[in-house]
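A lone chain, given as structure tokens: the form predicted on its own.
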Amino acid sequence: MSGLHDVSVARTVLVGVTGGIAIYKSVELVRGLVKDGLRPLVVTTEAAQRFVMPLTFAAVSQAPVLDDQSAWQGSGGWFQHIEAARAASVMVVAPATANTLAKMATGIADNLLTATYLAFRGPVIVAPTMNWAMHQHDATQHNLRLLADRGVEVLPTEQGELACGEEGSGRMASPETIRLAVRRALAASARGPLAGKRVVVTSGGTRERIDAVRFIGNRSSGKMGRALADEAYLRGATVTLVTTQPPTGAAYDVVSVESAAEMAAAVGDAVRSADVLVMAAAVADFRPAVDERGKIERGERETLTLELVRTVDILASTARPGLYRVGFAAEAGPRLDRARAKKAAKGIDLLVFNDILAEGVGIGSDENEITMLTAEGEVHVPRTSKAACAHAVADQIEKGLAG
């Protein structure tokens, strides 16, 4: 188990997984977790590793996977169900089959997975699979009922065709389903600077009207936001995403939005309460002067002219004290200048730059490299996911609050 301690107990998650046929889905939720900006550590049994072999866990979740064979190979077995228990701030057992359900309700500990599921001590999430048939029996209802009443989140089974052809309630949850509720668990165990913080995020480009077909807009994707309003909500935060981009199952409230005048106003709403804004959208900065109602025909004319006017100012109208405000700088090139110059236009605490011209970050990407502008000087973090730009800026914002 060398090298556990090293891994940041916050964000690490124990993965168990059983020999089910819903094994396939757990592949995909491990792969997702390393997205959200977490550290899976796979538990696997000996039935699972028939259906996937460990090494597919190992290159998604990029760590060691720990079984009953691996428990005697490494320094100190004889305590590894007790080191991967201190390791993690939640486990989720996805598949969790009849036999593993039925061994965590008894406190039956024949395998590492069990063994360490009753050496843990955080929040534990299962994801029942099976037949209709086995899931509703006496026996299987009752370990569900005893797990649940233990403090253990059973994730209900999904309706449809099983893997023996039958029809009933018994296929796993799906994997965006599971990381939700992991999510959950790990914000609700949160105790940093932005645990209990009411933050706002702001998401997406803005669309500007200019008839009923046709709009202003740009290419952002809402990626970078809804990167922060994950990151902010695993600290444990109180978040709302103003976005005109809207993810599917967020933990966290989403407000839809399309122009900048309705971003404005569903900020405006949002921050009266809040401690942090953080106004990662691209917002444009200016509309047509004219909306027109219907659709402008296209007729003989060659050319289209259409008068521009500014936008609000969103981040400069929500200026007030006690408001921590983070705002972006998108820059055509390395112009660290005119960022330091809208940070101190504009006032606020935190100003983030990146050039989209860089090739392969920024716009669209799913990963960026930014410069962060504080009130003691300047970071710069390296080409780097989303994922890990949201948990710098995030470290960032902590350091704020607590100054």
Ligand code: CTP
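Given the structure is predicted, the values throughout are model-derived calculations rather than measurements. Positions refer to the first chain, counted from 1. In this text, rigid core is short for the largest set of C-alphas that superpose within 1.5 Å between two forms. First, how it differs from the form predicted together with the ligand.
With the core held fixed between the two forms, residue 28 has its Cα displaced by at least 2 Å.
After superposition on the rigid core, displacement of the C-alpha of residue 59 between the two forms amounts to 2 Å or more. Residue displacement note: residue 318 has its CA displaced by under 2 Å between the two forms (rigid core superposed).
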The other form holds:
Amino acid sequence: MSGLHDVSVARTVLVGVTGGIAIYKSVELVRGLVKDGLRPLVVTTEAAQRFVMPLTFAAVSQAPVLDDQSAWQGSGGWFQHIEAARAASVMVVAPATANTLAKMATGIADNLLTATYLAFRGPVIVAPTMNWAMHQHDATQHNLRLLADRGVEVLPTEQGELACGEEGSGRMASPETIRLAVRRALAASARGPLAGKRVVVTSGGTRERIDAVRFIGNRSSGKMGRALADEAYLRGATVTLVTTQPPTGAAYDVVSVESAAEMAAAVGDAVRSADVLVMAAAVADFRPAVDERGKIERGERETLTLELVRTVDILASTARPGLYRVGFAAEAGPRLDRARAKKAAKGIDLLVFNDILAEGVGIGSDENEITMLTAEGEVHVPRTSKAACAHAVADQIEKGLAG
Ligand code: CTP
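After the form predicted on its own, can we look at the form predicted together with the ligand?
Let us now look at the entire complex, which starts with that chain.
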């Protein structure tokens, strides 16, 4: 098993691959991990090799693939499972079939992958995939609960069309979601103030119903909020994203809402046990006074007047001791004065200001330029990716929580 000791344990990820049709996504996952600067070490079961040849994984991981053959045929020595377990900092099983999950839950170690799992001491992530009926079966659900209770991170399956042609929940999480979970597990060793905290993030623009087909909305894409939710998750927080733009296959809880009233109710529920609230959503300030059940007809009208009434100010209404609140102020122009006034009026801990008229940033864009108003002063972040902005905001939140 020479070679395993040469690689850096801190950056090595054991990737257990089992025999599920979602295995084609594992090839992309392994490529992605390499792109993230990590060293994937692939361990496959025999069933996995009926779907994808080991050579494919060896090529994308740039390392030999470990399997039952290598375990017994001398190249790996007698203790390949122990050596493999010692060589990595995190283990991910993707796809994780019902069969392998059952073995992991009961401690059966009849192949290299499950034996390695038993010998491994670090964080383990599983990405289940199977037919919806198999997924819902009491046996599978029991096994998943057992694993979760033991600290295994069980990634949610996605809803949609399954390989068997049926519809339901059982699709494997996307390679991006799994990569994020791996990065989180690796980062969790450096635990900051957000680790273990409950964080509620809102994102997207609300839609206020005019009638059965129309609404008042705005152009918010939800990207900044998503980046913030991802960043909090990466830092080990338990995240709930309340959003009008639900992402598919997030690694954390997503509550899908439409209107300001729905968002207010969902946030009200979620913040009860939360430590941090980040209101990145573009909440409508007004909604139509009447929600017409049918469709307003044009008829002979030349004009149409809608009466609008104020919506609830979610941020202002969630103030309570022990809840660190972050607001956003998207202003038309360099109106830091307005942002400062908003921070004071809403009594919040941190306000993130951005100028929506600035070139190439803000609504819908992948980039942003922000100024953070904190209790201590103002911090400017020049134009950069929304992910980098989220990083800077999370740093400020951590400073606030620690201080
Ligand atoms: N916000 C909220 N509930 C609302 C409106 C806004 O919680 N009904 C939150 C936003 O999510 C944001 C912050 O309050 O974090 C500031 O929102 P913004 O629209 O910039 O400010 P307003 O308070 O609506 O003031 P104005 O429209 O006059 O700029």
